[in-house]
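To begin, one chain is listed below as structure tokens, in the form predicted on its own.
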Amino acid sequence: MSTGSREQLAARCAFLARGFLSTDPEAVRQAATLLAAQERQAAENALAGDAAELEKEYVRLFLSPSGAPCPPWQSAYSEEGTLMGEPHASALEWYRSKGVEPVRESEPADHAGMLLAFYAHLLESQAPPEELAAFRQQHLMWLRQLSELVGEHARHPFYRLVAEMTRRVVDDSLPGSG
């Protein structure tokens, strides 16, 4: 992975992390500033419109008490299928190995946004390729399934963009990709 592509991948991961963690359009726009021009413009276009609609769609997709169609936690996709399961413990171990502690103890460490933010951190800190590959294998490959669900269920253009970019991030970070 070249330095330029590593930086671009880190910027995409940071942007997607913000998109999975925040419904504040300004915070997401801020994260988009490091994206390549075409991606930055796509993000700006997708964020146009009413901020309340963005939040409503976020809740519907990811948090709805009546059954969110796209749970953003890796544990929900594991065999045990329970929140704060083994993927949470594993992600927490990764974070702590790099001196990163969650803000709140009750926060699931295997949230898509947190995993992407940590991967961006690994990329930016020049983690060795073997470490990147191990984290990707353990904690990012399930994002393909999440991105398919988001792509299928999203009504808001921003979350359709998030689904598309998440698929690309998972694919671009596979071994042998530039």
Second form
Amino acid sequence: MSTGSREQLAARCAFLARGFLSTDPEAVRQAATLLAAQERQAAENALAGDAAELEKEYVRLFLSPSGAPCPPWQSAYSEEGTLMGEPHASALEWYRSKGVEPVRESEPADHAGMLLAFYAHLLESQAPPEELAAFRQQHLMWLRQLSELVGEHARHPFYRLVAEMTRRVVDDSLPGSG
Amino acid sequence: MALTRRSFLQITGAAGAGPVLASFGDVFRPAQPAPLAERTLITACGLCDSACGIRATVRDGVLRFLEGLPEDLQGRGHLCGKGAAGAALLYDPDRLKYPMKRTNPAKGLDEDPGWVRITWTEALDTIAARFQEVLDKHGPEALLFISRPSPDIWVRFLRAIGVVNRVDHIDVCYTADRVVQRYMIGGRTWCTDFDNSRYIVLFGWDLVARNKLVFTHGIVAAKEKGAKVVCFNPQYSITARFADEWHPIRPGSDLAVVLAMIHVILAENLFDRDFVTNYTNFPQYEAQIRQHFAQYTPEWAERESDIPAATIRRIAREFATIRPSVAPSYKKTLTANYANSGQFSQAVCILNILVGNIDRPGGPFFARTISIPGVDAIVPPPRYPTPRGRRVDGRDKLPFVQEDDSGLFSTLADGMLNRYPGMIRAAFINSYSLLSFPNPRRMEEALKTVPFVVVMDTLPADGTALADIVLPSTMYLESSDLVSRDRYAPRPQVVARQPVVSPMFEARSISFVAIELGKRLAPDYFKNPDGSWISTSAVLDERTRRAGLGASFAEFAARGIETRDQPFVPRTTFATPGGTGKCQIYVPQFAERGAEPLPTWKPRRDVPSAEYPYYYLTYIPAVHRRNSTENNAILHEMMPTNTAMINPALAAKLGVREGDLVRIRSRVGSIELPAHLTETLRPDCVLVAHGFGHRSRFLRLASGKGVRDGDVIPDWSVDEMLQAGDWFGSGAIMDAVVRIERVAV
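Structure of the form predicted together with the partner chain (previous: the form predicted on its own):
Okay, now the whole complex, with that chain kicking things off.
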């Protein structure tokens, strides 16, 4: 496994995590600084424009009080289709195994942004390949569905970029991780 | 949450944490000690107002399972399907999560509101400022609250700012029943002692399917003991299947059958002479009463109802002689609901009085409850301002409804669009969908005329799309309250409704909103004597103490339920207006103010014509509660959509086959949906389930499924209501007649 690819993947995951969690353009730009030059430029381009549009688009996609087309929680994609299901409990278990837990107690732990941030942490902290593969298998595969929905519904270039990069992160299999 | 140096250090101190995790200090923090083990908590259901006791299993902050509470005398250890599926509502991905405001001023179901998140503080400040501006410029009449009169702290806020226009759905539910019972027997009977009834006559009420467990258990127990159940309904409902006799009555003619039953019982002197002589005003008005009902022969009723005169005569005799007997009229929506529902409620009340069952075993009971003081008893408010201003729904024209503090959904749109156009400058909608209104399209138009709309709810409702500010509401599993139940009179119970989990996301209760808006708009009403702000938890503790339930709410909640065993003493004086202490078969107060002192036959509002030859009926399916559960994953799977149910004979006449798309058209609108052929309905009717056709565009499961049943039901003006002789404010939601056509594809 090349360290470079692992670092790049971690950077992408951390960037996407911030994109799924925040609509503050500065926070997102900050997260983009670790990306490779080309990706970073694409992110900068997608973030150009009216900052307020990012929040509007984010709410429309993920939180709309008229019903949102792309719920960002893994449990919503399970068979039951409701929040706080098995993926929430499993995500919490993963976080705790590394000594952390979500700050927001009243929100599901299986948010796409949290899972990606945690995966970035696993990559960065040199977690063994089996662990990476297990987390990926349990908590990242559904992101393909989410990325498809975001790709379908996003009008803002930033979320089209997020959708595309998320799809690549899920599809890029790690060397040695199966 | 900003990343503080402290949290950064804590995070980096956690095992193996590096720069990535450190940069997510607003998302992750060091893990706290091991989570609590699995535990069970007692709480009260909130899906319907019978509030069955619940035992909730919670693990690590997540609700795992709900089951009935064995000590609960209503649910008797069971929950209905809706109650058992409560976790799917709590954890519905579509729940409203954060306060939001619209950024696109253009309103309409096809406009993108441009929602952005705001803090609760910004939301409350904005609402308070806009309401204050409206109060200053236009007075309290310009504020509209579409909300139930609960909880009491919310009512305190409304009264403190002098609200004139609070409107709820009670007219399409039970206003007429409540008004009539107050005048006739001195109060509303919520509960029926089915367990001890020997003869039960139901007009339309599909109580077995409706799943109010206290009633379902009761009627099943009665039948096991040999009681006879007679059901009048145009539809072969679940209750009809359960009953001994089903009579497919012509829609809107239930009143005729009841009038004829009274005729028979009086003519043959089969009434309970002791009760009628000692506890009613029959002796005083006997001549008028006998003369009035002489006209309503079973032969006459047969022509109106299609029920054979001999059948009516037999049922009347059985009802009067197989005692205890009861004809419950619980809520209009669940019994027959037509423009003549007020007279129907009057007539049913007389039927019960004549068999002497009022507050007697086997009959309708007045509620016995464990008394719990309200917030105004605990922190007495300054004197409330007298509400001054015009009633937008025209309720002031209906004196008996005006006394009953509710409102009229069926005339609200007319009031906003025609009667007082432009009067309403700001509206607050608390947990009501536009689907709840007859002719919701007009209500949509009416709401578009309001410059500032706030919607507070748990799930997206159709009104959300027209809101300026949206507030996420807690649901019952996240709430605290003392629930004093009134459905089982012999043994009153209180259940602690305690939050089984923390509120999801940033959901807050309407009590919280009441206090926060109160602080901003009417601070004197929200202070304790020592000048501190009122707190709901301190009030709840004090209510618990004064009700004798425990030293604090938490202490009572640990035990969860209290039962008071007290001897059941039947009422012998009846608190009717006029002060006679007797039940009023003849209501002189009705006569004094232009209504009929005795129930009088009136036809339904809309009758079949050449253009609209068929009756249009709606019903609430057993698996759903009104219009709030169609997005529930479990219940959605059981019943995802609605259909046009018609009899095969009618289908043949119309050239319609199973699954064909049909158009149902009334004088106000049309809907299209697939036909479902069923022998369970009269061939002159079409039946459509209520609660479908949510328009919120992305409601995950429910949107785009089925149609709104209300789109063909006319709303009306208060003047039309008076012309129809509907003194008691019926919504007349069953009164539509329609044309049915196959849609060419």
